[in-house]
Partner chain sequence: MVLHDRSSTAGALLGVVAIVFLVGQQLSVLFGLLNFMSVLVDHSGADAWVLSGNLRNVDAGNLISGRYLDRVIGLREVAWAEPILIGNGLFRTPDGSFESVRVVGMRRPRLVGGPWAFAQGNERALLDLESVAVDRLDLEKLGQPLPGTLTEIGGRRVRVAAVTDGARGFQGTLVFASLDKVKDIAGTPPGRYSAILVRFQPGADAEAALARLRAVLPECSVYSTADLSRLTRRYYFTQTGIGGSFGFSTMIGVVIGVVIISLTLYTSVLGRARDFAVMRAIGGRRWDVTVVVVSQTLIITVTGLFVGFLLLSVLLNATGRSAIPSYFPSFVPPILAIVTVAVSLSGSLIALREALRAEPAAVFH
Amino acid sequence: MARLRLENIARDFSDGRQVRRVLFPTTLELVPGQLTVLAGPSGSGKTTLLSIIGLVLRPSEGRMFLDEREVSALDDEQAASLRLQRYGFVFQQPMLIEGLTVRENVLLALGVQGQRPQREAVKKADELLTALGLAGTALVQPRMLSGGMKQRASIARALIKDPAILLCDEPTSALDAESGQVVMKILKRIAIDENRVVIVVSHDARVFPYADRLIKLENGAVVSDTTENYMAETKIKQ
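Chain-only structure, as in the form predicted alone:
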């Protein structure tokens, strides 16, 4: 389990001539057991916010806490170590390596941590693939999979480290509607059943009904933040 707390987090970028504020002071608490969607148009600040949460960017102002530890001022080495230990990432493109099997792609995440894949790791990888509807794909190469299947394999790769926090940047935007639904149902199940912090960045309104919490950003600021009861009539149940 993990709990994230952001206190007046803001971010500026400079082109060398002027400083531009891309994220205005934002205070949020993000807890396990719910799927949170960060929504907004391009340039709204949602990806910047996700990057700060993921310890990829440092805030220009404010503080962020993971559990009770302040993590916003960690140096690059400390931030990288914490990302490897506590975070999993799913991107718009699955970024699977051709020439490796699906199982080997999943196990790559452990290799990055310096862990040599052993029998237990292989077993866990195969169990994750089965749980994600990819039974029988462990020994095939990614080119044999559909787009939705590749994205599910990338989720398995993110989960092999058993992360407390799963961050997903536009995970459905390159998928057809049916595959996108499958991926979102999986992410929702991971949040609720496995009690993880799951955050999805998306501008796709088809994603919104899966959210337990929907945070909308515009022009670098949070303009609305719902509770788990939002859109009760259309919310998709497990």
Second form
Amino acid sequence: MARLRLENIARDFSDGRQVRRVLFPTTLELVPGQLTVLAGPSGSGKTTLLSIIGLVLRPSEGRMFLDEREVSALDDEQAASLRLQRYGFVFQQPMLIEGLTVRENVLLALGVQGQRPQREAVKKADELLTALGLAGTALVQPRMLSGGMKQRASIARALIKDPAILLCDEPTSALDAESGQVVMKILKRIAIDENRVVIVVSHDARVFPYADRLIKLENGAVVSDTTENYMAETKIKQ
Amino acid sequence: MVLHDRSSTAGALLGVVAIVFLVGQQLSVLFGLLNFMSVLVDHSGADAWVLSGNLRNVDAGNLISGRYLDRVIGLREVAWAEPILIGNGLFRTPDGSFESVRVVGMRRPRLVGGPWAFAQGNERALLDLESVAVDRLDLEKLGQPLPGTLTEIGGRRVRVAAVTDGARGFQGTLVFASLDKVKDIAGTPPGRYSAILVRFQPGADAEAALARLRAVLPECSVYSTADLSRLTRRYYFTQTGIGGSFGFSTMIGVVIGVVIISLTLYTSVLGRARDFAVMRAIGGRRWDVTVVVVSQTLIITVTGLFVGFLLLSVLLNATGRSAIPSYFPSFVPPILAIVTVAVSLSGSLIALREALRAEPAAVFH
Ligand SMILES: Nc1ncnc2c1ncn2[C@@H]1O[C@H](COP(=O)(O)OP(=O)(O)OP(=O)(O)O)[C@@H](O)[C@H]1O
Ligand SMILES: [Mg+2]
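Show the same protein again, this time as the form predicted together with the partner chain rather than the form predicted alone.
Following is the full complex, with the preceding chain placed first.
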């Protein structure tokens, strides 16, 4: 199982004329077996932090370790191959590829080049779809599915390769309340039962009850980090 | 598992099909016209042509003296030499009107420089002094003269004895007749010809034989058949409006084709930038994405080429025996295919480079 450690990770963006710090030095340890929710107002840096954790964005400062290996300075291709091996992603929009069936979309995450899928892989994809309540949709085009079904298909895509780390950016924001609950239950189960690192970015309070750990960001800095009894927030910084 | 988005694939495919078809059709007309230009030379069956000095094209009118014929035949390398005489005349149609024709006179009995394919009748019909052959495609223009019809060209009596197939010149209607008849029609002084056609002995060294001809005929122009064909085509191409303007419009067609195909594939790839960003984010290497783009481009282009060529061959079959110039030399399809593939690949790879420039983090927004 994976363990992530962030040491003074910061990120600046420049708009051409001036450099703006959108994430102040942050030190965090992320462990498997719990659902971590990253919350905060819009623009507080949640996506930036998640992108750095997900190796799709490089930090401007600081270091990040994945199981003691430093991963904050990998080149593009090394980062891509690590993403392929260890990470699953669920985006705000399901981002399924039109023209491929639901099953092909799920299998896409296994080898993006598009070799002929192994029979076991197909079986696994179909099992995942069934487990996520999408039985019978394997051969359907994504546009035939509802928003909630698409998001669940994208979770199947993230899970097909048993990622140690599952990163989700606002997975419920495009969904109605009921579908949102279904998706959160699935993510929670994956974190706890399958002992993975699961990080969910959300500013939707309805997501918080599912969190085992709630990290709040404001203006690019962590303002609270509470485990289990997060309802009684202990402010760690003001 | 190659990605494809149906609507954009269909659009790109349609673009490739349309361009392959249009450019191919344009090229076939161009090559058809080129064939018309040198039709007599190409079908002469001769190895060399002797023309009056400084002539660069077989249709120019200067005549050559028959004295040279003996000199040519005297050479060891020469199997035979035959004169032809080309003149102009007015063909009287059955309804009494006149059509201007080019009359090609051949010497009996060999009839070198004469028709090579017949729709009705055969070469033997032309052995008669009065006999002429007109082309199938000109029958309507000439008032449908039935075989056996007696009429006049340039006021001289002729009998339509055969119908040729595909003898169509750039300079108008070709009628084949005997040498003496053409002499009569055109009023050429005796012992003068338009050209002497020479066939070398089997196994003779063509270059050496040509050199010998040039040595004994310093006053004449001596060309190999292939050279004369090229010169004639070039002459018409550069000196006449039709050849030049058609060549120009073909070139424009090709340029537009290149632009449209590369742009079509460029937009179709760029339109899927989001898909590629997703692939990158979930762990695809640049190489993986490139493989997907290249295979998709190849599928679209090869399918488009196939359909385009299919349509072209239908068109060529339909027009091949009509008056519309159309000819597709066998070296053209491979070149057209390679250029099309190269152009569509470069269009999509340029788009891909642009699409991959975006940070993979963009998928989170
Ligand atoms: N590529 C970028 N270039 C410049 N500025 C950026 C870039 N990405 C993010 N920012 C800025 O960084 C800040 C934090 O953005 P981020 O997307 O991390 O916020 P967020 O907490 O995810 O917000 P939201 O809830 O709206 O998604 C914002 O002010 C944003 O404008
Ligand atoms: Mg965000």
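Numbering follows the first chain given and starts at 1. In this text, all values refer to a predicted model and were calculated from it rather than measured experimentally. If you superpose the two forms and keep the largest set of C-alpha atoms that fall within 1.5 Å, you have the rigid core.
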query: Did residue 71 shift 2 Å or more between the two forms, C-alpha, core superposed; finding: no
query: Did residue 84 shift 2 Å or more between the two forms, C-alpha, core superposed; finding: no
query: For residue 99, CA displacement between the two forms after the core is overlaid, in Å; finding: 3.4
